[in-house]
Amino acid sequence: MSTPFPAKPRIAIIGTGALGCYYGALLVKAGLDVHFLVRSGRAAVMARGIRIKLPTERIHVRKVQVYGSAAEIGPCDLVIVAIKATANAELKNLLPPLLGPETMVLTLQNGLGVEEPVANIAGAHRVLGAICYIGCTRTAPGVVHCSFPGLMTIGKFGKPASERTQALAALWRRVGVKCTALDNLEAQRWHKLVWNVPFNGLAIIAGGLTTDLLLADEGLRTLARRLMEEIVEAAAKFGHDIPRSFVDLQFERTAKMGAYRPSSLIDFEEGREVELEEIWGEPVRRAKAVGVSVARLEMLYWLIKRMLAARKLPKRKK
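Would you be able to provide this chain's structure on its own in the form predicted in complex with a further copy of the same chain?
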(Lines of atoms letter the chains of each structure in order from A and count residues from 1; the text may use other names and numbers.)
(Lines give C-alpha, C1' and ligand atoms only; values in the text may rest on other atoms or scores of the structure.)
Protein backbone atom coordinates (compact mmCIF):
# COMPACT_ATOMS: atom_id res chain seq x y z
CA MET A 1 0.00 0.00 0.00
CA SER A 2 1.38 3.37 -0.94
CA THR A 3 0.54 6.56 0.89
CA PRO A 4 -1.88 8.98 -0.80
CA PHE A 5 -0.45 11.52 -3.20
CA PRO A 6 0.04 14.75 -1.16
CA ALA A 7 -2.28 17.67 -1.84
CA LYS A 8 0.67 20.07 -2.05
CA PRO A 9 3.40 17.93 -3.56
CA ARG A 10 7.03 18.93 -4.00
CA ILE A 11 7.59 18.85 -7.74
CA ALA A 12 10.72 18.73 -9.90
CA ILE A 13 10.60 19.42 -13.62
CA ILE A 14 13.53 18.19 -15.69
CA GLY A 15 13.88 20.41 -18.72
CA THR A 16 12.54 23.81 -19.66
CA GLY A 17 11.62 23.22 -23.27
CA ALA A 18 8.13 24.08 -24.48
CA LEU A 19 6.37 21.43 -22.38
CA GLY A 20 8.46 21.93 -19.25
CA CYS A 21 7.80 25.64 -19.32
CA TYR A 22 4.11 25.38 -20.14
CA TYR A 23 3.11 22.79 -17.57
CA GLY A 24 5.58 24.11 -15.04
CA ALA A 25 4.19 27.65 -15.29
CA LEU A 26 0.67 26.36 -14.64
CA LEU A 27 1.87 24.52 -11.53
CA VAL A 28 3.75 27.58 -10.26
CA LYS A 29 0.80 29.84 -10.97
CA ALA A 30 -1.39 27.55 -8.86
CA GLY A 31 0.97 28.08 -5.94
CA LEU A 32 2.66 24.70 -5.96
CA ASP A 33 6.23 24.05 -4.91
CA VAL A 34 8.00 23.61 -8.25
CA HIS A 35 11.73 23.15 -8.87
CA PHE A 36 13.05 23.42 -12.41
CA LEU A 37 16.19 21.58 -13.42
CA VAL A 38 17.54 23.70 -16.26
CA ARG A 39 20.35 22.81 -18.62
CA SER A 40 20.57 25.89 -20.82
CA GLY A 41 19.19 29.41 -20.49
CA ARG A 42 19.15 29.21 -16.69
CA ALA A 43 20.04 32.87 -16.13
CA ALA A 44 17.23 34.04 -18.42
CA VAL A 45 14.59 31.92 -16.68
CA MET A 46 15.86 33.00 -13.28
CA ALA A 47 15.81 36.68 -14.22
CA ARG A 48 12.59 36.89 -16.19
CA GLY A 49 10.58 33.83 -15.19
CA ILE A 50 8.39 31.98 -17.67
CA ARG A 51 6.03 33.58 -20.17
CA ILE A 52 3.33 31.59 -21.94
CA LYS A 53 1.43 33.12 -24.83
CA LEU A 54 -1.88 31.36 -25.31
CA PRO A 55 -4.58 32.08 -27.90
CA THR A 56 -6.77 33.79 -25.29
CA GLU A 57 -4.44 34.82 -22.47
CA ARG A 58 -0.88 35.37 -21.39
CA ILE A 59 0.68 33.76 -18.36
CA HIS A 60 3.75 35.21 -16.71
CA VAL A 61 5.21 33.56 -13.63
CA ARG A 62 7.91 35.91 -12.43
CA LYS A 63 9.45 33.95 -9.62
CA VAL A 64 10.70 30.53 -10.63
CA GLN A 65 13.00 28.21 -8.68
CA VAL A 66 15.68 27.05 -11.08
CA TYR A 67 18.63 24.75 -10.46
CA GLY A 68 21.64 23.55 -12.39
CA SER A 69 21.88 20.16 -10.69
CA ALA A 70 19.44 17.58 -9.36
CA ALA A 71 21.32 17.29 -6.08
CA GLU A 72 20.41 20.89 -5.24
CA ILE A 73 16.74 19.98 -5.59
CA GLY A 74 16.74 16.67 -3.72
CA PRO A 75 13.85 14.21 -3.34
CA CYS A 76 10.40 15.24 -4.56
CA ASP A 77 6.90 13.77 -4.55
CA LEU A 78 6.61 14.15 -8.32
CA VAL A 79 9.28 14.36 -11.00
CA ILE A 80 8.19 15.48 -14.45
CA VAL A 81 10.51 14.40 -17.27
CA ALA A 82 10.25 17.17 -19.87
CA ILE A 83 13.52 16.73 -21.75
CA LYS A 84 13.54 15.26 -25.23
CA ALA A 85 13.75 11.45 -25.40
CA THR A 86 16.92 11.86 -27.44
CA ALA A 87 18.58 13.15 -24.23
CA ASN A 88 17.47 10.20 -22.08
CA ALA A 89 21.03 9.02 -21.57
CA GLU A 90 21.34 11.91 -19.11
CA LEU A 91 18.55 10.57 -16.88
CA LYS A 92 20.89 8.23 -15.03
CA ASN A 93 22.53 11.32 -13.53
CA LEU A 94 19.50 13.57 -13.30
CA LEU A 95 16.89 11.26 -11.79
CA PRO A 96 18.37 9.52 -8.71
CA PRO A 97 18.87 12.62 -6.51
CA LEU A 98 15.19 13.53 -7.06
CA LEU A 99 13.82 10.18 -5.88
CA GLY A 100 12.40 9.45 -2.46
CA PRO A 101 10.58 6.26 -1.41
CA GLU A 102 7.21 7.41 -2.79
CA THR A 103 8.29 9.65 -5.68
CA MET A 104 6.23 9.33 -8.86
CA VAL A 105 7.97 10.03 -12.17
CA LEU A 106 5.84 11.30 -15.03
CA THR A 107 7.39 11.43 -18.50
CA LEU A 108 5.89 13.83 -21.03
CA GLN A 109 7.89 12.36 -23.88
CA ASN A 110 6.47 11.36 -27.22
CA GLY A 111 6.44 8.00 -28.91
CA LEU A 112 7.02 4.42 -27.86
CA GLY A 113 9.60 3.12 -25.44
CA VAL A 114 9.94 6.32 -23.43
CA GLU A 115 8.89 4.85 -20.06
CA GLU A 116 11.50 2.09 -20.19
CA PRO A 117 14.59 4.29 -19.68
CA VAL A 118 12.90 5.93 -16.68
CA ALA A 119 11.82 2.56 -15.30
CA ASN A 120 15.37 1.19 -15.64
CA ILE A 121 16.63 3.93 -13.35
CA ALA A 122 13.74 4.64 -11.01
CA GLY A 123 11.90 1.30 -11.00
CA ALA A 124 8.84 0.52 -13.10
CA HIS A 125 6.38 0.79 -10.18
CA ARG A 126 6.68 4.57 -9.96
CA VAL A 127 6.66 5.45 -13.64
CA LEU A 128 3.77 7.19 -15.36
CA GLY A 129 3.47 8.55 -18.86
CA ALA A 130 1.57 11.54 -20.16
CA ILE A 131 0.32 11.98 -23.68
CA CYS A 132 0.10 15.68 -24.35
CA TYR A 133 -2.21 16.79 -27.12
CA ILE A 134 -0.85 20.28 -27.32
CA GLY A 135 0.71 22.65 -29.84
CA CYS A 136 3.45 24.78 -28.37
CA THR A 137 6.93 25.98 -29.20
CA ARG A 138 9.68 27.52 -27.12
CA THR A 139 10.76 30.70 -28.88
CA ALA A 140 13.40 31.79 -26.34
CA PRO A 141 14.54 30.59 -22.89
CA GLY A 142 11.42 30.69 -20.71
CA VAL A 143 9.18 31.93 -23.54
CA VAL A 144 6.58 29.60 -25.05
CA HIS A 145 4.00 30.19 -27.75
CA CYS A 146 1.08 27.86 -27.38
CA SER A 147 -1.22 27.66 -30.41
CA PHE A 148 -3.60 25.30 -28.66
CA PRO A 149 -3.43 24.24 -25.03
CA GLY A 150 -4.98 20.89 -25.81
CA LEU A 151 -5.38 18.10 -23.30
CA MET A 152 -3.42 15.43 -21.52
CA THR A 153 -4.03 11.80 -20.71
CA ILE A 154 -1.90 10.02 -18.15
CA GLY A 155 -1.44 6.40 -17.21
CA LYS A 156 0.77 4.05 -15.26
CA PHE A 157 3.55 2.21 -17.05
CA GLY A 158 2.32 -1.33 -17.75
CA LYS A 159 -0.54 -1.17 -15.24
CA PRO A 160 -4.04 0.28 -14.86
CA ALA A 161 -4.37 3.69 -13.25
CA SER A 162 -4.03 3.62 -9.47
CA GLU A 163 -5.50 5.93 -6.85
CA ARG A 164 -2.31 7.98 -7.00
CA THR A 165 -2.62 8.20 -10.79
CA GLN A 166 -6.15 9.57 -10.31
CA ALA A 167 -4.85 12.02 -7.72
CA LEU A 168 -2.22 13.25 -10.17
CA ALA A 169 -4.84 13.72 -12.88
CA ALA A 170 -6.90 15.70 -10.37
CA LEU A 171 -3.86 17.87 -9.63
CA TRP A 172 -3.49 18.66 -13.33
CA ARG A 173 -7.15 19.56 -13.60
CA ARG A 174 -6.79 21.79 -10.51
CA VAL A 175 -4.05 23.82 -12.23
CA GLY A 176 -6.00 24.13 -15.49
CA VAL A 177 -4.96 21.16 -17.64
CA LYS A 178 -7.75 19.00 -19.04
CA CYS A 179 -6.38 15.71 -17.84
CA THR A 180 -7.78 12.19 -17.67
CA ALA A 181 -6.19 9.15 -16.06
CA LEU A 182 -6.57 6.14 -18.32
CA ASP A 183 -5.98 2.47 -17.67
CA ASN A 184 -3.97 1.67 -20.77
CA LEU A 185 -1.03 3.97 -21.31
CA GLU A 186 0.42 1.95 -24.18
CA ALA A 187 -2.86 2.09 -26.09
CA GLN A 188 -2.82 5.85 -25.71
CA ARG A 189 0.70 6.01 -27.07
CA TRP A 190 -0.35 4.08 -30.19
CA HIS A 191 -3.28 6.46 -30.60
CA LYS A 192 -0.96 9.45 -30.49
CA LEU A 193 1.28 7.87 -33.13
CA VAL A 194 -1.62 7.86 -35.57
CA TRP A 195 -1.13 11.61 -35.93
CA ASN A 196 2.54 11.95 -35.14
CA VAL A 197 3.91 9.35 -37.54
CA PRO A 198 2.49 10.80 -40.76
CA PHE A 199 2.30 14.49 -40.00
CA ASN A 200 5.63 14.91 -38.24
CA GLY A 201 7.34 12.49 -40.59
CA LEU A 202 6.08 13.66 -43.94
CA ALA A 203 6.61 17.27 -42.91
CA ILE A 204 10.32 16.50 -42.62
CA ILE A 205 10.85 14.37 -45.71
CA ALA A 206 8.61 16.26 -48.11
CA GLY A 207 10.61 19.44 -47.88
CA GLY A 208 9.30 21.25 -44.81
CA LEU A 209 5.55 20.82 -45.22
CA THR A 210 3.05 22.51 -42.99
CA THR A 211 -0.08 20.46 -42.32
CA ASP A 212 -2.26 22.52 -44.69
CA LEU A 213 0.08 21.84 -47.63
CA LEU A 214 0.19 18.17 -46.74
CA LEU A 215 -3.61 17.94 -46.70
CA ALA A 216 -3.81 19.84 -50.01
CA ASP A 217 -1.56 17.29 -51.76
CA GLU A 218 -3.66 14.33 -52.85
CA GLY A 219 -0.80 11.84 -52.86
CA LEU A 220 0.53 12.81 -49.45
CA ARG A 221 -2.96 12.92 -47.96
CA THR A 222 -3.55 9.36 -49.13
CA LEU A 223 -0.11 8.40 -47.91
CA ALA A 224 -0.84 9.87 -44.47
CA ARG A 225 -3.96 7.70 -44.29
CA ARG A 226 -2.05 4.58 -45.36
CA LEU A 227 0.56 5.26 -42.69
CA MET A 228 -2.22 5.63 -40.11
CA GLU A 229 -3.71 2.32 -41.24
CA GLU A 230 -0.36 0.61 -40.73
CA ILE A 231 -0.21 2.00 -37.18
CA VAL A 232 -3.79 0.87 -36.53
CA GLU A 233 -2.98 -2.64 -37.77
CA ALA A 234 0.12 -2.88 -35.60
CA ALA A 235 -1.70 -1.49 -32.54
CA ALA A 236 -4.45 -4.07 -33.03
CA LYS A 237 -1.89 -6.87 -32.77
CA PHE A 238 -0.98 -5.52 -29.34
CA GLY A 239 -4.64 -5.54 -28.36
CA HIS A 240 -5.25 -1.82 -28.84
CA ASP A 241 -8.31 -1.26 -30.94
CA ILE A 242 -8.18 2.08 -32.76
CA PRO A 243 -11.44 2.67 -34.60
CA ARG A 244 -11.59 3.98 -38.14
CA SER A 245 -13.42 7.02 -36.85
CA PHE A 246 -10.28 7.96 -34.91
CA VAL A 247 -8.32 8.03 -38.17
CA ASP A 248 -10.98 10.20 -39.80
CA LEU A 249 -10.94 12.49 -36.77
CA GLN A 250 -7.22 13.18 -37.25
CA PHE A 251 -7.92 14.63 -40.68
CA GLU A 252 -10.86 16.69 -39.45
CA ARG A 253 -8.85 18.14 -36.58
CA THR A 254 -5.79 18.78 -38.70
CA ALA A 255 -7.84 20.61 -41.32
CA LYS A 256 -8.74 23.13 -38.60
CA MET A 257 -5.11 23.68 -37.62
CA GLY A 258 -4.21 25.75 -40.68
CA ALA A 259 -0.55 26.05 -41.62
CA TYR A 260 0.68 24.13 -38.59
CA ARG A 261 4.37 23.21 -38.37
CA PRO A 262 4.62 19.87 -36.58
CA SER A 263 7.05 19.91 -33.68
CA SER A 264 9.46 17.46 -35.30
CA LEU A 265 9.66 19.70 -38.36
CA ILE A 266 10.51 22.67 -36.18
CA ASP A 267 13.15 20.61 -34.41
CA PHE A 268 14.53 19.40 -37.73
CA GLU A 269 14.65 22.82 -39.33
CA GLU A 270 16.15 24.48 -36.28
CA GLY A 271 18.91 21.92 -36.02
CA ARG A 272 17.62 20.26 -32.88
CA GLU A 273 17.36 16.56 -32.13
CA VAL A 274 14.33 14.71 -33.51
CA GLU A 275 12.71 11.76 -31.69
CA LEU A 276 13.48 9.41 -34.58
CA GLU A 277 13.50 6.16 -32.64
CA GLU A 278 10.57 6.90 -30.35
CA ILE A 279 8.14 8.06 -33.05
CA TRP A 280 9.23 5.96 -36.04
CA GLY A 281 11.93 3.41 -35.20
CA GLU A 282 10.32 1.72 -32.19
CA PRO A 283 6.87 1.39 -33.83
CA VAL A 284 8.54 -0.23 -36.84
CA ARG A 285 10.43 -2.69 -34.65
CA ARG A 286 7.39 -3.55 -32.53
CA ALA A 287 5.14 -4.00 -35.56
CA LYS A 288 7.62 -6.25 -37.34
CA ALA A 289 8.17 -8.26 -34.16
CA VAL A 290 4.49 -9.28 -34.25
CA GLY A 291 4.49 -9.89 -38.00
CA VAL A 292 2.76 -6.73 -39.20
CA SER A 293 4.07 -5.36 -42.48
CA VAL A 294 4.62 -1.64 -42.09
CA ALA A 295 6.26 -0.98 -45.47
CA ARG A 296 5.45 2.73 -45.59
CA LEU A 297 6.25 3.40 -41.95
CA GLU A 298 9.61 1.67 -42.34
CA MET A 299 10.34 3.61 -45.53
CA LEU A 300 9.45 6.83 -43.72
CA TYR A 301 11.76 5.86 -40.85
CA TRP A 302 14.67 5.18 -43.20
CA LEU A 303 14.12 8.44 -45.05
CA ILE A 304 13.96 10.57 -41.91
CA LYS A 305 17.01 8.78 -40.54
CA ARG A 306 18.91 9.66 -43.71
CA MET A 307 17.73 13.27 -43.62
CA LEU A 308 18.96 13.56 -40.04
CA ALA A 309 22.29 11.92 -40.85
CA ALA A 310 22.83 14.27 -43.77
CA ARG A 311 21.96 17.35 -41.74
CA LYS A 312 24.84 19.08 -40.08
CA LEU A 313 23.78 19.48 -36.48
CA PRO A 314 25.14 22.55 -34.76
CA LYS A 315 27.32 21.78 -31.76
CA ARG A 316 25.23 20.84 -28.74
CA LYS A 317 24.87 23.67 -26.22
CA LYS A 318 26.01 22.70 -22.74
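I have the form predicted in complex with a further copy of the same chain already, so could you send the form predicted on its own?
Below you will find a single chain and nothing else.
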Protein backbone atom coordinates (compact mmCIF):
# COMPACT_ATOMS: atom_id res chain seq x y z
CA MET A 1 0.00 0.00 0.00
CA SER A 2 1.59 3.25 -1.11
CA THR A 3 -1.19 5.84 -1.31
CA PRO A 4 -1.79 8.13 1.68
CA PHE A 5 -4.57 7.22 4.07
CA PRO A 6 -7.61 9.41 3.25
CA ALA A 7 -8.37 12.32 5.57
CA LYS A 8 -12.06 11.36 5.45
CA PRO A 9 -12.10 7.60 4.88
CA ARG A 10 -15.12 5.45 4.16
CA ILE A 11 -15.33 3.19 7.22
CA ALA A 12 -17.09 -0.11 7.88
CA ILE A 13 -17.53 -1.46 11.41
CA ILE A 14 -18.23 -5.17 11.77
CA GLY A 15 -20.18 -5.62 14.98
CA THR A 16 -22.01 -3.27 17.32
CA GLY A 17 -21.00 -4.54 20.72
CA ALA A 18 -19.49 -2.19 23.29
CA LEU A 19 -16.37 -1.33 21.29
CA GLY A 20 -18.05 -1.16 17.89
CA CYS A 21 -20.69 1.23 19.21
CA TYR A 22 -18.32 3.35 21.28
CA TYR A 23 -15.63 3.94 18.68
CA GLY A 24 -18.16 4.07 15.87
CA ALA A 25 -20.14 6.80 17.64
CA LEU A 26 -17.01 8.92 18.03
CA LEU A 27 -16.24 8.55 14.33
CA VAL A 28 -19.80 9.50 13.33
CA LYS A 29 -19.84 12.43 15.74
CA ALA A 30 -16.69 13.74 14.03
CA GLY A 31 -18.51 13.75 10.69
CA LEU A 32 -16.92 10.67 9.14
CA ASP A 33 -18.65 8.30 6.73
CA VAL A 34 -19.29 5.23 8.93
CA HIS A 35 -21.24 2.11 7.95
CA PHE A 36 -22.25 -0.38 10.66
CA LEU A 37 -22.69 -4.07 9.89
CA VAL A 38 -25.15 -5.13 12.61
CA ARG A 39 -25.81 -8.79 13.36
CA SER A 40 -28.40 -8.36 16.12
CA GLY A 41 -30.52 -5.48 17.41
CA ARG A 42 -30.49 -3.79 14.01
CA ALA A 43 -34.03 -2.40 14.33
CA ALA A 44 -33.22 -0.77 17.68
CA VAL A 45 -30.06 0.88 16.36
CA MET A 46 -31.87 2.13 13.26
CA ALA A 47 -34.71 3.56 15.33
CA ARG A 48 -32.81 5.09 18.24
CA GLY A 49 -29.23 5.45 17.03
CA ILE A 50 -26.29 4.94 19.40
CA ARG A 51 -26.11 6.33 22.92
CA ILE A 52 -22.86 6.51 24.90
CA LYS A 53 -22.78 7.34 28.62
CA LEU A 54 -19.39 8.64 29.74
CA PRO A 55 -18.32 9.87 33.21
CA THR A 56 -18.40 13.50 32.04
CA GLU A 57 -20.73 13.59 29.03
CA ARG A 58 -23.43 11.89 27.00
CA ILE A 59 -23.16 11.18 23.27
CA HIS A 60 -26.23 10.47 21.16
CA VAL A 61 -25.70 9.71 17.49
CA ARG A 62 -29.23 9.73 16.11
CA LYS A 63 -28.61 8.92 12.45
CA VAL A 64 -26.62 5.73 11.94
CA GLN A 65 -25.97 3.97 8.65
CA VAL A 66 -26.92 0.37 9.43
CA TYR A 67 -26.71 -2.69 7.18
CA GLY A 68 -27.56 -6.36 7.41
CA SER A 69 -24.85 -7.59 5.02
CA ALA A 70 -21.35 -6.63 3.97
CA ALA A 71 -22.38 -6.65 0.30
CA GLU A 72 -24.76 -3.74 0.98
CA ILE A 73 -21.84 -1.66 2.28
CA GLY A 74 -19.25 -2.44 -0.38
CA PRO A 75 -15.53 -1.59 -0.42
CA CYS A 76 -14.22 0.81 2.24
CA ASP A 77 -10.94 2.53 3.08
CA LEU A 78 -10.97 1.16 6.62
CA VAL A 79 -12.68 -1.93 8.04
CA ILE A 80 -12.87 -2.21 11.84
CA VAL A 81 -13.39 -5.74 13.16
CA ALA A 82 -15.34 -5.35 16.42
CA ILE A 83 -16.81 -8.85 16.78
CA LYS A 84 -15.45 -11.33 19.31
CA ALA A 85 -12.62 -13.59 18.20
CA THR A 86 -14.94 -16.53 18.88
CA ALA A 87 -16.92 -15.45 15.78
CA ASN A 88 -13.91 -15.23 13.44
CA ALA A 89 -15.20 -18.10 11.31
CA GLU A 90 -17.77 -15.63 9.98
CA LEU A 91 -15.09 -13.31 8.62
CA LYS A 92 -14.61 -15.40 5.48
CA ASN A 93 -18.04 -14.14 4.38
CA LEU A 94 -18.02 -10.72 6.02
CA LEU A 95 -14.65 -9.30 4.96
CA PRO A 96 -14.28 -9.85 1.17
CA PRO A 97 -17.13 -7.53 0.05
CA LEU A 98 -15.61 -4.71 2.12
CA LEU A 99 -12.14 -4.89 0.60
CA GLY A 100 -10.85 -2.52 -2.06
CA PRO A 101 -7.30 -2.21 -3.44
CA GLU A 102 -6.11 0.00 -0.54
CA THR A 103 -8.37 -1.13 2.31
CA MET A 104 -6.86 -1.33 5.79
CA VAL A 105 -8.37 -3.78 8.30
CA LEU A 106 -8.09 -2.97 12.00
CA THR A 107 -9.07 -5.63 14.52
CA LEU A 108 -10.09 -4.60 18.05
CA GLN A 109 -10.11 -8.18 19.33
CA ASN A 110 -8.49 -9.39 22.54
CA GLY A 111 -5.79 -12.00 23.03
CA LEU A 112 -2.97 -13.60 21.09
CA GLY A 113 -3.23 -14.87 17.53
CA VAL A 114 -6.22 -12.74 16.54
CA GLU A 115 -4.57 -11.06 13.56
CA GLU A 116 -3.80 -14.34 11.78
CA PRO A 117 -7.42 -15.27 10.91
CA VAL A 118 -7.98 -11.76 9.53
CA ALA A 119 -4.73 -11.89 7.55
CA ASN A 120 -5.64 -15.28 6.06
CA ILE A 121 -8.72 -13.68 4.49
CA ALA A 122 -7.72 -10.09 3.80
CA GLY A 123 -3.95 -10.49 3.31
CA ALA A 124 -1.32 -9.72 5.94
CA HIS A 125 -0.33 -6.45 4.23
CA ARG A 126 -3.71 -4.92 5.12
CA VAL A 127 -3.94 -5.93 8.76
CA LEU A 128 -3.45 -3.86 11.89
CA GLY A 129 -4.32 -4.60 15.49
CA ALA A 130 -5.66 -2.27 18.17
CA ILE A 131 -5.13 -2.69 21.89
CA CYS A 132 -7.98 -0.93 23.69
CA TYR A 133 -7.40 -0.04 27.33
CA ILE A 134 -11.00 0.84 28.05
CA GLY A 135 -13.84 0.00 30.38
CA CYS A 136 -17.16 -0.06 28.53
CA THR A 137 -20.21 -2.29 28.48
CA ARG A 138 -23.13 -2.56 26.07
CA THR A 139 -26.29 -2.49 28.17
CA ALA A 140 -28.77 -2.71 25.27
CA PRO A 141 -28.60 -2.59 21.46
CA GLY A 142 -26.86 0.67 20.62
CA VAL A 143 -26.48 1.67 24.29
CA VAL A 144 -23.03 1.72 25.92
CA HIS A 145 -21.87 2.70 29.39
CA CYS A 146 -18.20 3.73 29.37
CA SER A 147 -16.69 4.11 32.84
CA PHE A 148 -13.09 4.45 31.64
CA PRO A 149 -12.43 5.84 28.13
CA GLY A 150 -8.75 5.01 28.50
CA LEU A 151 -6.55 4.83 25.43
CA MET A 152 -5.67 2.81 22.35
CA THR A 153 -2.42 1.63 20.82
CA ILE A 154 -2.26 0.31 17.28
CA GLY A 155 0.34 -1.57 15.26
CA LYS A 156 0.82 -3.22 11.90
CA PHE A 157 0.70 -7.02 11.76
CA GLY A 158 4.24 -8.41 11.55
CA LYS A 159 5.85 -5.07 10.63
CA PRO A 160 6.79 -1.69 12.14
CA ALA A 161 4.21 1.09 11.96
CA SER A 162 3.96 2.58 8.45
CA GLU A 163 2.97 6.10 7.42
CA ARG A 164 -0.59 4.87 6.92
CA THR A 165 -0.56 3.36 10.43
CA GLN A 166 0.56 6.70 11.83
CA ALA A 167 -2.15 8.45 9.81
CA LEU A 168 -4.77 6.12 11.28
CA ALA A 169 -3.54 6.87 14.81
CA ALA A 170 -3.84 10.57 14.00
CA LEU A 171 -7.41 10.00 12.82
CA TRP A 172 -8.30 8.38 16.15
CA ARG A 173 -6.76 11.29 18.03
CA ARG A 174 -8.77 13.69 15.87
CA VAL A 175 -12.04 12.08 16.98
CA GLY A 176 -11.09 12.13 20.66
CA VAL A 177 -9.32 8.80 21.27
CA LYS A 178 -5.92 8.84 22.93
CA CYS A 179 -4.08 6.72 20.37
CA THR A 180 -0.43 5.89 19.66
CA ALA A 181 1.02 3.86 16.80
CA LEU A 182 3.78 1.52 17.98
CA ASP A 183 6.18 -0.68 16.03
CA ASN A 184 5.73 -4.00 17.83
CA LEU A 185 2.14 -5.22 17.77
CA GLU A 186 2.91 -8.55 19.44
CA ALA A 187 4.48 -6.74 22.40
CA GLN A 188 1.31 -4.69 22.72
CA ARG A 189 -0.75 -7.87 22.82
CA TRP A 190 1.32 -9.25 25.71
CA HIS A 191 0.92 -5.95 27.55
CA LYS A 192 -2.88 -6.16 27.28
CA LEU A 193 -2.85 -9.72 28.62
CA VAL A 194 -1.42 -8.36 31.86
CA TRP A 195 -4.92 -7.00 32.58
CA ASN A 196 -7.12 -9.38 30.61
CA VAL A 197 -5.80 -12.64 32.00
CA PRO A 198 -6.36 -11.97 35.72
CA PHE A 199 -9.38 -9.67 35.74
CA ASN A 200 -11.46 -11.41 33.08
CA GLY A 201 -10.49 -14.85 34.41
CA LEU A 202 -10.85 -14.28 38.14
CA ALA A 203 -14.17 -12.50 37.65
CA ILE A 204 -15.52 -15.72 36.15
CA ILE A 205 -14.09 -18.34 38.51
CA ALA A 206 -14.74 -16.25 41.65
CA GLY A 207 -18.45 -16.39 40.96
CA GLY A 208 -19.19 -13.26 38.98
CA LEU A 209 -17.28 -10.62 40.90
CA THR A 210 -16.89 -7.08 39.59
CA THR A 211 -13.40 -5.57 39.53
CA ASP A 212 -13.93 -3.49 42.68
CA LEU A 213 -14.71 -6.64 44.65
CA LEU A 214 -11.69 -8.43 43.18
CA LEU A 215 -9.44 -5.59 44.30
CA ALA A 216 -11.03 -5.52 47.76
CA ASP A 217 -10.26 -9.22 48.34
CA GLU A 218 -6.67 -9.60 49.53
CA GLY A 219 -6.30 -13.16 48.24
CA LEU A 220 -7.74 -12.44 44.81
CA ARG A 221 -5.75 -9.22 44.50
CA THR A 222 -2.56 -11.14 45.29
CA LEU A 223 -3.47 -13.88 42.82
CA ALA A 224 -4.09 -11.24 40.15
CA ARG A 225 -0.59 -9.88 40.67
CA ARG A 226 0.95 -13.35 40.51
CA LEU A 227 -0.86 -14.04 37.24
CA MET A 228 0.46 -10.75 35.88
CA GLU A 229 3.99 -11.72 36.87
CA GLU A 230 3.67 -14.98 34.92
CA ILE A 231 2.58 -13.04 31.82
CA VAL A 232 5.52 -10.66 32.26
CA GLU A 233 7.96 -13.57 32.53
CA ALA A 234 6.56 -15.28 29.43
CA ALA A 235 6.58 -12.03 27.44
CA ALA A 236 10.24 -11.49 28.32
CA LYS A 237 11.13 -14.81 26.69
CA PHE A 238 9.78 -13.40 23.42
CA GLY A 239 11.80 -10.22 23.83
CA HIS A 240 8.98 -8.06 25.19
CA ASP A 241 10.02 -6.21 28.34
CA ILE A 242 7.09 -5.24 30.55
CA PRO A 243 8.20 -3.10 33.53
CA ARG A 244 6.87 -3.52 37.03
CA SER A 245 5.44 -0.02 36.80
CA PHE A 246 3.08 -1.26 34.08
CA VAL A 247 1.80 -3.98 36.42
CA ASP A 248 1.20 -1.40 39.16
CA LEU A 249 -0.57 0.83 36.64
CA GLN A 250 -3.15 -1.89 35.94
CA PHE A 251 -4.28 -1.82 39.56
CA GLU A 252 -4.44 1.99 39.57
CA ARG A 253 -6.52 2.07 36.39
CA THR A 254 -8.81 -0.71 37.56
CA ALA A 255 -9.53 1.06 40.84
CA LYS A 256 -10.89 4.00 38.81
CA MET A 257 -13.32 1.76 36.92
CA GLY A 258 -15.52 1.10 39.95
CA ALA A 259 -17.88 -1.90 39.87
CA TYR A 260 -16.86 -2.95 36.37
CA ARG A 261 -17.95 -6.26 34.85
CA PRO A 262 -15.21 -7.50 32.49
CA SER A 263 -16.42 -8.45 29.03
CA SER A 264 -15.60 -12.16 29.44
CA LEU A 265 -17.70 -12.29 32.60
CA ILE A 266 -20.64 -10.72 30.76
CA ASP A 267 -20.28 -13.24 27.93
CA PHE A 268 -20.07 -16.10 30.43
CA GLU A 269 -23.10 -15.04 32.45
CA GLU A 270 -25.19 -14.40 29.34
CA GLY A 271 -24.38 -17.80 27.89
CA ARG A 272 -22.26 -16.55 24.99
CA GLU A 273 -18.93 -17.88 23.77
CA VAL A 274 -15.90 -16.70 25.76
CA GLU A 275 -12.51 -15.93 24.18
CA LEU A 276 -10.97 -18.85 26.08
CA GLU A 277 -8.18 -19.76 23.69
CA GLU A 278 -7.17 -16.24 22.68
CA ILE A 279 -6.91 -14.84 26.24
CA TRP A 280 -5.81 -17.89 28.24
CA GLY A 281 -5.09 -20.92 26.07
CA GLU A 282 -2.69 -19.38 23.53
CA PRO A 283 -0.56 -17.61 26.17
CA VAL A 284 -0.25 -20.93 28.04
CA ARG A 285 0.86 -22.75 24.90
CA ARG A 286 3.34 -20.08 23.88
CA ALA A 287 4.81 -19.83 27.38
CA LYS A 288 5.28 -23.60 27.66
CA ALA A 289 6.83 -23.71 24.18
CA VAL A 290 9.70 -21.50 25.41
CA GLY A 291 10.07 -23.29 28.75
CA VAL A 292 8.27 -20.81 31.01
CA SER A 293 6.23 -22.27 33.86
CA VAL A 294 2.84 -20.54 34.09
CA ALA A 295 1.19 -22.80 36.66
CA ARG A 296 -1.37 -20.28 37.86
CA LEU A 297 -2.30 -19.22 34.33
CA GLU A 298 -2.63 -22.83 33.24
CA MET A 299 -4.85 -23.62 36.23
CA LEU A 300 -7.01 -20.59 35.43
CA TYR A 301 -7.31 -21.74 31.81
CA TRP A 302 -8.48 -25.23 32.77
CA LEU A 303 -10.91 -23.95 35.41
CA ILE A 304 -12.57 -21.58 32.96
CA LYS A 305 -12.64 -24.31 30.32
CA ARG A 306 -14.34 -26.64 32.80
CA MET A 307 -16.90 -24.00 33.76
CA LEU A 308 -17.68 -23.37 30.10
CA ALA A 309 -18.16 -27.09 29.53
CA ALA A 310 -20.43 -27.32 32.57
CA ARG A 311 -22.77 -24.71 31.09
CA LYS A 312 -23.57 -27.10 28.26
CA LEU A 313 -24.44 -30.05 30.53
CA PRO A 314 -28.12 -30.70 31.28
CA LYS A 315 -29.09 -29.58 34.77
CA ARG A 316 -29.64 -32.37 37.26
CA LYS A 317 -33.07 -32.73 38.74
CA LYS A 318 -33.24 -32.12 42.46
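Numbering follows the first chain given and starts at 1. Keep in mind it's a predicted model, so treat the numbers as computed, not measured. Under this definition, the rigid core comprises the largest set of C-alpha atoms superposing within 1.5 Å between the forms.
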Worksheet item: Is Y260 one of the residues whose Cα moves 2 Å or more between the two forms, with the core superposed?
Response: yes
Discussion item. Is the shift of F251 between the two forms large enough to count as movement, that is, does its C-alpha move by 2 Å or more after the core is superposed?
Written reply: yes
